[in-house]
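The chain that follows stands alone, in the form predicted alone, written as structure tokens.
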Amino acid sequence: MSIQRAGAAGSRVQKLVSRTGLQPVPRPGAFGSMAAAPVDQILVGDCIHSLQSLPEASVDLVFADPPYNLQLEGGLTRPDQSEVDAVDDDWDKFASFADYDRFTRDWLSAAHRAMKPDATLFVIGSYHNIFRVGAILQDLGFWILNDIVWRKANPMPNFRGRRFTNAHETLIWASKGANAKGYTFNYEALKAGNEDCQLRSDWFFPICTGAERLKDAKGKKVHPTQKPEALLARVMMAASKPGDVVLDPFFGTGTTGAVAKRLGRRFIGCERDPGYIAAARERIAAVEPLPEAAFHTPLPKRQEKRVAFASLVEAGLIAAGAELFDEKKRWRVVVRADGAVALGDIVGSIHKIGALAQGLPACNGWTFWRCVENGAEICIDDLRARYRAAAPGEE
């Protein structure tokens, strides 16, 4: 395979593909600054102008799978001379790196405008483009939270044997700015689904194959870079909540829309290719949403309403005069009627006394102290959860 880098000295200039869409270009803010976002729709046309037409601060999550600018020229063949179905579509061709950078800056700027203050963005790419995308992200004020490696279980071999097998792609996860607060990250749910271990930034999934891969009547792939639904499901379960609006500026055959519908999210897609749009609409229409219990995300602990230990005493969930003890029963304290606890003559909060007993600067008393209820030991945090469930409207 002959590869030349677009924009390099002496390279043949590739075809410059127009980024103009199929439909009349909507004016910026065409849906109105206060209008509802056009959820569960595919906006037909150029992605940049479609993004500019969205209401400002209207989406909760962006997943972007932009052109990679692979810079391929000529065909790619296997050692047996059979042709590889590689990405050679016009939408992946740019005249130069400068042209690609302008395109990237334009769509990222438009996406940034459409994001809510606490929204985040995932953008995926390969070594051909992800470093350029990352630099432009930072230039535009995005704040990178993580880079995530998608390690492919079944990557395409390197047929020439001149390089390492390209077995991964990179996702950049970014907030709208360095001071963005309150973005969604379902830490506890992800940890619970990962055998109670923190989920790492290296993800292992196969590429899209089998029944999931969309094929046309001749058995040819409808889209050359269709992403696996498992990848999109992890993105959404990690960084969105049921009912959130997920924006995909490069909608393709609708993987984002299909997964969003299945997981109780809303979607907005931007796409200009009629064939991709038709495939996406048919695919999404066939999706059956999961029952809510299958995708409901509990409120993160840091967002749960504050409960004072005294409230548990006042509610009778734990009696004044009862003993609290640590898991190894090294220390015991007495619960006072005012909600403090006493370690001998020292009186303080469950947190302060827990830290003092251990000689530490801080302690989470809710998870440190235990008590006896109906003959069984329980963590007092379980009592707090019971109190919250019984009085959900109180602070």
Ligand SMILES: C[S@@+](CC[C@H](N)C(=O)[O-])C[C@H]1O[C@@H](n2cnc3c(N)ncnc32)[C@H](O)[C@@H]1O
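Just so we're on the same page, rigid core means the largest C-alpha set that superposes within 1.5 Å between forms. Residue numbers count along the first chain shown, from 1. These figures come from a predicted structure and were not determined experimentally. Compared with the form predicted together with the ligand:
Core-aligned CA deviation for residue 63 between these two forms: less than 2 Å. A displacement of 2 angstroms or greater separates the C-alpha positions of residue 364 between these two forms, with the rigid core held in common.
Once the rigid core is overlaid between these two forms, residue 325 counts among the residues whose Cα shifts by 2 Å or more.
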Given for the second form:
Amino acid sequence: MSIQRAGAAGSRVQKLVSRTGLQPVPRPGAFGSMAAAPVDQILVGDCIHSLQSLPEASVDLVFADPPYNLQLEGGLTRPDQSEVDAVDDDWDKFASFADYDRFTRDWLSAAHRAMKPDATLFVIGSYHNIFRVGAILQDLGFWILNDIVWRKANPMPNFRGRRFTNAHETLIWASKGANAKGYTFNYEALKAGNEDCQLRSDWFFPICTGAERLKDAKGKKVHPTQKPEALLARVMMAASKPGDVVLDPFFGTGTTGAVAKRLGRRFIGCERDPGYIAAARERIAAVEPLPEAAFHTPLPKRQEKRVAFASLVEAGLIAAGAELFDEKKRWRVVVRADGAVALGDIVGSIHKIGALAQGLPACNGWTFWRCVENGAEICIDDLRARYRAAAPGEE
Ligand SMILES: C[S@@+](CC[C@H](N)C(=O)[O-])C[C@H]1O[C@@H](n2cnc3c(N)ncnc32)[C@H](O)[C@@H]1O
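One more: the block was the form predicted alone; return the form predicted together with the ligand.
In what comes next, the whole complex appears, and the chain from above leads the way.
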């Protein structure tokens, strides 16, 4: 949430809001274990029941922005006495930490069941709740992969001047368990978009303001804690693939749904407030998906099928007898009909000969050697990419 205020544990009783009346919550297991998940839909009602109704192991990614249990006591004013639009909604109120913990355990268990074995979960929170959420998800067997600090470019000041400006929120990223393998992390694409540097666990985004912030006819915020789309886009581009099902148990105004649709993912949202649901539906309907090239994620290099250099020769992408050379043209080798290369009398693979020429223990021949094609110099790795694109099923 973008609005924080400190305080002791609230004593106000959580009012479980049941304001929807739109359609009944499906009964647990309603969608069956083999049934298709209800994608691109908002499940109306209490999220725990909705999550329990989903087919087991049916979602690829969970993004959860649960109530933070902010424990606000009384109104908050700015120095000019104007009132701060704080999060004082019923859905954020719990009678005690024990109540909050019980709720957290219930929704996390239900989400765990709905996750595929290789799915991951992001849960966002502030100091009010994130430590409790973190302990509970570890108790439930989730395995924490990272904690990510979302540093806010434009945090709200601490109006009373009694504490540091609370300028960040924390996202916990977790897999289903310590042994969960094969989860999606688009490492190379993220690195490519980050000046070829590994993406760090501290993210810098503004809170949701301006045209992106949904307002009602009177100009009032539709939702007190609407998340920025850039944050959701980062989460989905990092940890999901096009076509994946992204589940959001606390859908609010549908930020997850809007971003999922734009990025070629599918969503399932749970929400019980009819006003937020209506806003989310309208918002998502207006979203135009991006062209696929804008979100397509190439396979990580280590998952790409191996290609033998000989296959390129056999496919006619490079001719036997052609010459390969390095970027600075210090060495030249001849491509042999069997897919090896010859440096004078020495015959070996593109990698071995590349290493030998440079006096190094190893060399990636694909990126080291170049050739001439139609009068232009190209790296032989480009030929390999062309080969893979033409024969994706080949070993
Ligand atoms: C922190 S807000 C999520 C805001 C959302 N990420 C967005 O960008 O609009 C939490 C949402 O969860 C909903 N909520 C809280 N408890 C719920 C429950 N038990 N079942 C379903 N929805 C719930 C609230 O109505 C609220 O909209």
